[in-house]
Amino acid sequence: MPFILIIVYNIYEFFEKMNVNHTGLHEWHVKHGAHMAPFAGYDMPLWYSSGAREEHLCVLTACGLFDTGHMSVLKITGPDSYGLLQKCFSRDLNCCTGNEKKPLSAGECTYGVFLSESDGGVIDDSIVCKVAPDVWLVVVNAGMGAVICRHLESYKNSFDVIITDLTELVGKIDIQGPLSGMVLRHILSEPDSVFEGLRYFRFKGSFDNDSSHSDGVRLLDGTPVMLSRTGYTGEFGFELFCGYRNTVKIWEALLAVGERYSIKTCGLGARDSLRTGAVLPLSHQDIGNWPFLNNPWTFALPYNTEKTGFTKEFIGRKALENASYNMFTCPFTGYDVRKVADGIVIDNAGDVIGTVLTCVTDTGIGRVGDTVYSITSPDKPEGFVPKGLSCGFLKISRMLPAGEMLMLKDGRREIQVSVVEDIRPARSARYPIEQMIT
């Protein structure tokens, strides 16, 4: 390579290095020989010593660590912050919690999507917290928390509200697994009190040392955390909130409790397999900018009894009335590990009929015959060893029933998977609280 060339290929590489964002915990993954990468505008880690699979597993059998302070967080206050929410957010707020479908109280969470008016795409999805009537937190993906406000802030008009990026300023931390609780109370100043009606979906306390909405959750030296219970795994845990220069000892206070209870630090691989057997989208891959429909998450919509309409207006709603779309997105399981890049899928007349949107493996499922069981699963058969399947998310022409067998092919190779109504068994997210950390 001409020396002229080396000098501006090093420059380039230097300022490219310059623009990648660290979490708080960039420092610590490094020193601990994380394998990292970049996604999102982060240099994340990818995975630790132990391995994706063996961090996948600790999360369904014993508690696994997850950095997640790439995450963004925007505060919405004022007057006009719950009219501004439920005219841009897809859940209606006024009827979104419970079977009767109450309207969201203060300490309850809800999963949504920010949707384009002009095509009902996905611009991001989203968990939106009730603080209080006039306080919200808004937790988008990462990279995402300036265009979410910019959106806001399109819509804002006449609305009386204040919209804060706090994405600089907090750190975010999942404990997930079903021994999470186990480690918590260890760490926690008043753990039964933390405990006590903290079910999915519900958070409490604050990570803002001066917040008037606090209700006392501290660790024992004092330091506010917000804990929730909204992970992104499928299985018990919970995510903890904290101020940005918490975040490491926060982290190392887990780890060394955690050790007892054979706490794993998880990198983003596990993750993404972990959060695809719980059936869970990733924004911008499994949903994007296409109508928001014919998905399994289209519970997110507010959509009446009948599912014959909505139950009001929100942005987005005319575009998905209006849309002619016939592609369908839905699950699949396949028969081994093997996995396709990129693939196309194929139904049985040979004909091609999609794409795949994920494939990853979930290392803690295997087959018996014709059924699907999970480590877990407390009718798995005895002797019961998980090799691990494939799975993920297919865009597909038409809609398909379970049990439809498809082919998926990329450049090198070609598996057989079913489509299917779930995947990973017996996951633990819904858990009562009472039951898991007794």
Given for the second form:
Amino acid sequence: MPFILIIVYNIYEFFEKMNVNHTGLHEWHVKHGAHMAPFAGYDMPLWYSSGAREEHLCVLTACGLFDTGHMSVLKITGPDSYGLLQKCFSRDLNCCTGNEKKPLSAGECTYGVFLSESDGGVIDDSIVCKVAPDVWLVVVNAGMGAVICRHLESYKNSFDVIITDLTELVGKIDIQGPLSGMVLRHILSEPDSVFEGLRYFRFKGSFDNDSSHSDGVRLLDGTPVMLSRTGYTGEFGFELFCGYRNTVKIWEALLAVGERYSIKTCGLGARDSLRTGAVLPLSHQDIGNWPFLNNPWTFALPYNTEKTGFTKEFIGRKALENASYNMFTCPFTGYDVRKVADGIVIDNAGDVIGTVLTCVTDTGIGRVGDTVYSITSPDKPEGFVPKGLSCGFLKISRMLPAGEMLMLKDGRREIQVSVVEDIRPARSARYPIEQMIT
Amino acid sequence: MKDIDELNIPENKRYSDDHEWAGYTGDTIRVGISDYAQDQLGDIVFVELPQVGERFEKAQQFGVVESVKSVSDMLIPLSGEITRINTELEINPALVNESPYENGWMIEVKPDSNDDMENLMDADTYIKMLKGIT
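Let's see the other form, the form predicted in complex with its partner chain, since the form predicted on its own is already up.
Next comes the full complex, and the chain you just saw is listed first.
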């Protein structure tokens, strides 16, 4: 009997392992002592030996390297690829860039969501990159490649498009933080021409050597990569897409060069605290299967200038227009590092008005009097050392102005927080690239 | 993540299932969390401790340890009265990561009896338990 039990256990363990996906860097993480944990079907680093706090601060003051190979990449090609994305993606690709709302050009990308037709809930959020008028890349979250593929296929009808899931062929590394460009320039061939005009939400190059764009960005050894001025930290930086097999080589090259810039490898812990401080949502947590309305991210909907209606037809539009949805998602900042887990929200009359969607500690910020400063705030008081503040997102039953005080409560404690418009000040994501490369 | 062999599990301490340690300091018993616990929690940003003079029964919650990623209850490994708390942790909670058995201690307890100490695991048994977890 014990023998049989052992076999059964081992088969169970075998199937468990079969179901866990690994990025191209998994072996590297384990070998270098990363604290690993399951995330969206992948075994991913939560933090490395320096710890999530140091990693978070390093992205604010120097630069950090993130393995984001768990994310999915789809390629949409064909004469009707624009038409299919206009139908399914929330942004109006014909008027979405800059204050003048220009059409998305080749080499530009934009953030938006894919909505469910039935209820206007979010299937996933995404960055859509226009490679050419008939070639688009859709970057979605871990494990969502097949889901969004099916969603797009289901609305394909007579559209002449080909949808390909490239997830297993593409590696992805994010380098984030003010010194990211300084590190990158050492591994790029012709860095000056690569960085020229690479504004926020623009990209160059290709991870596919056969692409006509592959000469746009090459590493010193000739490896083609796609470099995008985007990220999930709110700080200046890049997302680097490469052939899956090149991931470890590029990761190690960036680390070797980055040593003199105090680069650190960063895990999901720092990623979560950085993105929250930057008021960026986590899909399936801050946005999800409820109508995509009344939240800080509705800029991703194709509103007209007056905000009285939409500029295009899209999947989910009718559901949003007909929704009787009275919940509001808003950011908050606490008064010390203490967090709540799965808490409820209580107003000053003592009534329960909602739930906590995300609550983390941004260790790079602190309060001095009524003002929140970041470790990078140019106007921070002398000797300012950030103690860290809890922050995150609430879903509540009425819209509250910034400054409104609330209590968050879980089974363990109550913490006081205030509704805010923004969390971590002095973020560098949009700084001009010329200013960041000296 | 540390391998079990890399963990510091001193032989002069006793250990609970919940990864607290207890060790004699004169008449009282000092309590903290083990090297395994601090390694699993990651960077500790806040420690909530009881008041001196409070009484706890074994396995009652006596405090909260908060890392960048999680908030966890700490359960007292023995019944008794709190005689001292480590106020240094208010200013520098990272001491728990840096020195879980020395500078990162949490509380001192005057035990109701010595039996509770006897019932905790010795270092070898605790290491065996950890090997079962990982």
